[in-house]
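The chain that follows stands alone, in the form predicted alone, written as structure tokens.
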Amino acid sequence: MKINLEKIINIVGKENISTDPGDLLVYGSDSSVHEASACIVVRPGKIEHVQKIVIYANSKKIPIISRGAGSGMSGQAVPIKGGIILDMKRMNHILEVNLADVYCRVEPGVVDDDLNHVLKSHSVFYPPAPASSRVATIGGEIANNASGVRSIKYGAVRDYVLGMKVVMANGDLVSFGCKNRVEAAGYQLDRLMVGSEGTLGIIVEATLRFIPIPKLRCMGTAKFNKLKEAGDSIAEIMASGCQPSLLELMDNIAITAVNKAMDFGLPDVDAILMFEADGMVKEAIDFEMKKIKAICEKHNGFGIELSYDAKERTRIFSGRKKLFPSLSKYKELFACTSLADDMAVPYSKMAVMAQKIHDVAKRNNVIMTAYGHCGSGCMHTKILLDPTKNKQWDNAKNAVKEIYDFVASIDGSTSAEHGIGISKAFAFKKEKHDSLNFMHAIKKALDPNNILNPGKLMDAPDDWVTATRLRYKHN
């Protein structure tokens, strides 16, 4: 694939460019098992340099891939066609922060955190926040649709972007959405682009909506014998109207991993369940933590401890907060790998989900945790395995057949919050078999070239070991 890099970097610098093999290899990767070599990183620094790109990118028919922090697992942001990686991290600048109108316009390359930062000095805040939140940009996160622990209450990233300003695939700079709370009119094209992993536009601008920060949080932790208990829990606070702003599950693999990670000190039971209510009012909160409790104390949980210290709140997540890192710790030699990884089920499916995921990990001969944030819907686990073993490849592609199969079964969804990219595509399909053909007339009317992230979602490989980082080797 040839690229003119004289007319590339007449539009953004030969600073703003690299095509040196280190840079390629690194930004070939993101947090998912998977890897591809790309031509060429190009940094721009304002939307017409992402329009010059995009048009001469356009007229050769070479693939372009805009990318934030990397930190999508999915492998989303894996140049699995070749061509451009547009780096949006330059372009960081929180443009306007809107008290009356309670809105902020951002540049795509800001991060999370320090969006709220900002935010938090104002006494509002950006709620979706990724457990990535410390480098996941809001590009990034609106391509993915992503949430995270408080989700349950708050809702994910498309509940939160009021507008956008979109490159298309042929240059055009285009506004979709608006500035407003409601927006009746016309086609909702600002929540076809959440989601769709920069295969249909590269968005150059966002209008996010934001609301206070609650005055009172209180935190509670639940300790289970039986991981079945832990689920049914959830369930039944789910249904009794309770409005936790967080529901967090631990197995005990996770818990394990913890504790050798970080030498946490997490009791070794069956399951942890991690409950928060937040508000303005403490007897509201009060209100709600007794119910949780209660509930809890009837499936049998135990040990039940409830604290509204900023200090020890954050001693108590902490161990949740870096539980996927602390997994790689687990058993010496075994990579932690984000395959089957965050599927959506109904709160009456939670507990025999968990049991499942158990079920096929020793079926298979591999280790897999049940855990995240239940509240909202979402089952994560991950497999942990000997990359250098062919046979334990073998078995997590089963095991991951055999998850999805079941998630369809109980009337689930192949993804909560981490996107499709490379590595769900199978389960993925099956799930929108009967919509796949819409996807690819919309894909084909805004992107006729196929030059915006290609091979992904519903283009992506039917085998998720395409590319992988891992070195799988096929027998």
Given for the second form:
Amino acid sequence: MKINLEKIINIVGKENISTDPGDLLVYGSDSSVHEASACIVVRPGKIEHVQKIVIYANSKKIPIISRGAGSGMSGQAVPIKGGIILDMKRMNHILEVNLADVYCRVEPGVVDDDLNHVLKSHSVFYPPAPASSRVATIGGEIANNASGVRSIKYGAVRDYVLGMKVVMANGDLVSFGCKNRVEAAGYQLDRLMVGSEGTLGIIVEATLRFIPIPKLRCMGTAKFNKLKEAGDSIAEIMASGCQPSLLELMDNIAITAVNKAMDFGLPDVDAILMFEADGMVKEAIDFEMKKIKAICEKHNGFGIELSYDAKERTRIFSGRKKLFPSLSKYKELFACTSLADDMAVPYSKMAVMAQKIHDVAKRNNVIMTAYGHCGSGCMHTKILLDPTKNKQWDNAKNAVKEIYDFVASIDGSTSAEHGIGISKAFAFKKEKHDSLNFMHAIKKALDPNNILNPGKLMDAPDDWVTATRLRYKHN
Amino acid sequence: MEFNNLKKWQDKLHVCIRCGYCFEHCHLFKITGWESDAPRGKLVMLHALLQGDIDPSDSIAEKIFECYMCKRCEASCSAKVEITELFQDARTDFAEAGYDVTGTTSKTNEDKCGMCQSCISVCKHEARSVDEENDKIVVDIVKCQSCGCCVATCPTGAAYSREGFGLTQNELCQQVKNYLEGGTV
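Can you now output the form predicted in complex with the partner chain? The one shown was the form predicted alone.
Shown next: the complete complex, the earlier chain at its head.
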């Protein structure tokens, strides 16, 4: 693939491109198991740069992969077909905070936590908050329809996007959506872009709404000697009309990992539930917490502790917040891989899903943990394995298939919040089999030369093990 | 190139799950914005070097020597990757292989140096010494941790380190002065 370096340099300047093999490698990986090499890394600083680069790439049919922090877990930002990596992190300005009309406009490279730092001074916040919010960019969050621990009450990114500016595959700059809370006119094209993983256009500006920061939060923890009882508690809490702002499950493997990595001192029980209620009025929060506590006790939850203290809440939750990297410490020389890592599961099936994860792990001789934002219907897992052994990858492949077969059998969904990328494509295609033609038609209409993040979502290979080189050498 | 020191990390480097949370803590990354300047990027390159996926080069060596060793990334890494120890081993291997790079380490301008040896006395890392044979100050680039004490102490301005990371030494001094005097930067 030949790229006219001089042309690209004329657009963004020499200091904003790299073809160094080290950079190509770094920008060819993310937090997934996948790796591939692009031809060039380009860092646009303004919309005009993006347009010019896209026009050039489209004329030469060169793949173009827009990238935020590269914290995705499914290979969304991995250049499976080479091409141009468009690193959007330089476009990181907060353009407007409009308190009167309750929206803000941001460039795509703004980091989630940085936006919330600014909004905090106005007593408002942008709630999606994935665990990676300290590094994740707004553009990446929109492209993946990210969500996080408080999605149970506040929803995902799609619930906060009012509008956006997008550079389409032909270089046109178009506006989708609006700046108002409601809009009923025509195709909701801004919604189409949310979760499209960079395959339909490049988001260059977003208009987001925000909401008031709750004045009070109360966090609770409950311990369980049986994982099933924790799962049953989740189902009943959600079916009973409770409105927690957070409801998290950690199984024993997650507990052990956090204790090993952070010397955290969590109790050695089968499962812990973390729950929280927030709001402006203490009585309302107490009402929710009392209901949740009673349901946990009904299912043999014990050692229940509640705290309004901000420092204590932060301490309790820091173990959950850093669980993903902590899992690397669970077993010496094992790697923590993001595979089958974010299934959407019906509440009533949460307990069997958690048990299924453990059964599948045992049968396939890998380690898997059941945790996640179960209150919002998101069950996370990770597969811990010896990445140097071929056999372990075969086992992981079997385990992933078994998990997704089970998810399909209980009317779950492939991805709750991490997106499809490469590694979940086979399950996604199976789940969405009757709408794939429509997806292909949309892709063809908006990106006829297939330059925008090609080979992802419905176009990714079925076998994730061989789709790219894995980042671990194995034999 | 032999990775005599780095190779002991071969089976441990995959402990880094590449979450990228270290971006938040890396001053260098925040200034340059290049992911290859952040700890995760450097670990990706070292992993690839050990696996034979990439060849060693001056530019990779330069990146590995670009780190102020503040260890903020390491302190916050929940996977407990021993990041700076890894960098030190990589630096040793690059130096032994003859890579003559600077990174963020300090150097001495011989034309300006009066051989007062103040820089040696303030160096906590024993990175500076006198080359008796050639009558000059030399810097061990593996030992140098880029703390800048020698640069700040040198009365003739002979000790220097690379600028252009967003702030010159004078600007930094002015910011510190402003902060101490008025509480704002």
